[in-house]
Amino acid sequence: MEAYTPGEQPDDPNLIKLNTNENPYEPAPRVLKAVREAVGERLRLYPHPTADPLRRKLAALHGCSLDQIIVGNGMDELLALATRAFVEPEIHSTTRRSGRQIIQYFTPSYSLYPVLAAIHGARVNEVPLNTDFSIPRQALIKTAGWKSEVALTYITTPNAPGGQIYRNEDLRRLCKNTKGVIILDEAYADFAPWNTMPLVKEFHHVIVARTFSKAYSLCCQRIGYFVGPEPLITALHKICDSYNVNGLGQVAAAATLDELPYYRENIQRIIQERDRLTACLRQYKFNVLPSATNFILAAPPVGSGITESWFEHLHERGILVRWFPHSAIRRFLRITIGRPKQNRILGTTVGELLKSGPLPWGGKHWSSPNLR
């Protein structure tokens, strides 16, 4: 199996870091204050075992019951729990043709999905997206390789790495046509014009996954959560590790929910900068795909050098972006939306590189295949 490889996390504070889709703005001042006040004698105590204070706030936010929410050590832990809870390892299957061993997802999407399947000993059903990363219409009518009877289906919306958001009408059709548990991975939902939370109330087999990392500046604290039908959430609680969510993370996330206006303002700033950077790169003849996330996919102009060369030369100038060798996206750079000054420096640097002619490829740097 191929391991999940995290993105580059350099120590140099002078680098313009636009490679791992982090929020460029710090947490709200009151969130930082709450974390500082939580550091003390209480560190010797275990945190709340099921993060109930945080779950209560999340339940109020989403208009659901406490029993419909589980909090995890980042969304990744919950994705792993779902694999363990709902998928039968192939080695234990009584019928090899049974859909109970299958994990289904579109590709390209989050590269952790096949890793989780490999760890668990499950089979996968990968369904290619269209070249523009939209859902193939055939999948909506049970063709194009889409299976209606599988144990677990992951759908990333907005898509990563594509950035496209899918219509709830299309997702609703997929949910109706697919048995087994469906997880709608909404890591970037806060940057999008709509979300899939209404589908949780419509279906008994649909879970929505969220994170505090992308929009709420808490990557370091690793807080994710699921919202779903009570029976599915109860099953996940049965198999999760004891005290799985660290106490300072719980405090930070709960304080974050008291400061939503601060974060919504920053989200709007990021969206505005996303549109400005998109327009800037398009002026330079980059092919920039529409995005409903805090990043964009941009293909360099024809004749300006291969995408690997752009990745390398930006890296040499202190600007970290992402390039993936995956065949479906290797012609694109993925660029996280930074602060206005960072985005302006990127735009200026791109213009300077274009003036120098086609960029040579030296193979000095490498970007991991993590697609989150």
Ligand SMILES: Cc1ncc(COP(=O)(O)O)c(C=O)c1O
Given for the second form:
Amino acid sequence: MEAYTPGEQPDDPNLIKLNTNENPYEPAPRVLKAVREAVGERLRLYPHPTADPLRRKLAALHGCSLDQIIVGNGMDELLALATRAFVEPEIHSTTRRSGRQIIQYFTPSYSLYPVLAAIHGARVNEVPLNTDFSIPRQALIKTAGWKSEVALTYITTPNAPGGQIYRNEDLRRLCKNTKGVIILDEAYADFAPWNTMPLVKEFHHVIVARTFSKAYSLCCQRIGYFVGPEPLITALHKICDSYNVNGLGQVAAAATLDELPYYRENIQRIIQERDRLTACLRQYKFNVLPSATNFILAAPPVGSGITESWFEHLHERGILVRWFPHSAIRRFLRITIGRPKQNRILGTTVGELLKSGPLPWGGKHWSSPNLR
Ligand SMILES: Cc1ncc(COP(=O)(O)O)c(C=O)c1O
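Output block for the form predicted together with this ligand, input the form predicted on its own:
In what comes next, the whole complex appears, and the chain from above leads the way.
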């Protein structure tokens, strides 16, 4: 099987790091203070086994019960847990081939889904999005390869790596048409004009997945959560590792929920910068897709050099972006929105590189596993 490839995490603080969709702003001062104060004698004790103080706050935020929430060691842990809870591995299955062994998702979307399926020995049903990464109309009426009876469906909305947001009406139709558990992966929802949380109340098989990594500047603490119907959340708790969420992470996330105005301001800044950077790159004739996230997909102008050259030349100038060579988006660079100054340097560097004519490709980083 192919392992999941995380983005490069270099040590050099001088690099302009726009490659892994992290938040460019630090956590709120009171969040840092809460974490500092939690470092002490108490570290010898186990944390709360099911993160109840944090779950209580999340339940209040989303207007649901404590039993509708599970917290994980990042959303990734919960996505893995869901494959274990809801999907029958094909190799161990005593039943005939059926939808119970299938995980379904659109392509391109979050590249972890196929890895989770492979680890679990599940079958996959990959349904290609349209070339502009919108949902194929036929999928809404149960054709285009969309299966209505599968164990688990992952839908990334807004999509990653495409950046598009889907209409709730369309997602509602997909949920109506699809049996089995549906996870609406909303890692980037805080940067979008709407979200799918209302669908949790409408369906008994829909879970919304969120993370503190992107909008809440807590990648390092690894906190994600699901909001869903009680029976599904109870099932996940049954098979979850004890003490799966580290204590400092619980403290940081709970403190974050007391500081939402600080984060909303940062989110607004990132959205403004996203629109500014999009306009800047479009002036340079890049094909930039509309985004409802904290990143953009941008294809360099025709005749300016291949995308890997752009990746390489930006890398040499200390600007890290992401390029996925083995995928449907290989023409694009994925650029995380940084601070205004970082985005300006990126814009200026792009202008300078364009002046120097078509960029040659040295093939330097081609073999690095971090770039896949
Ligand atoms: C679509 C999507 N879902 C989930 C995650 C994982 O989030 P976490 O950091 O909480 O594990 C990511 C992280 O990049 C993501 O892009």
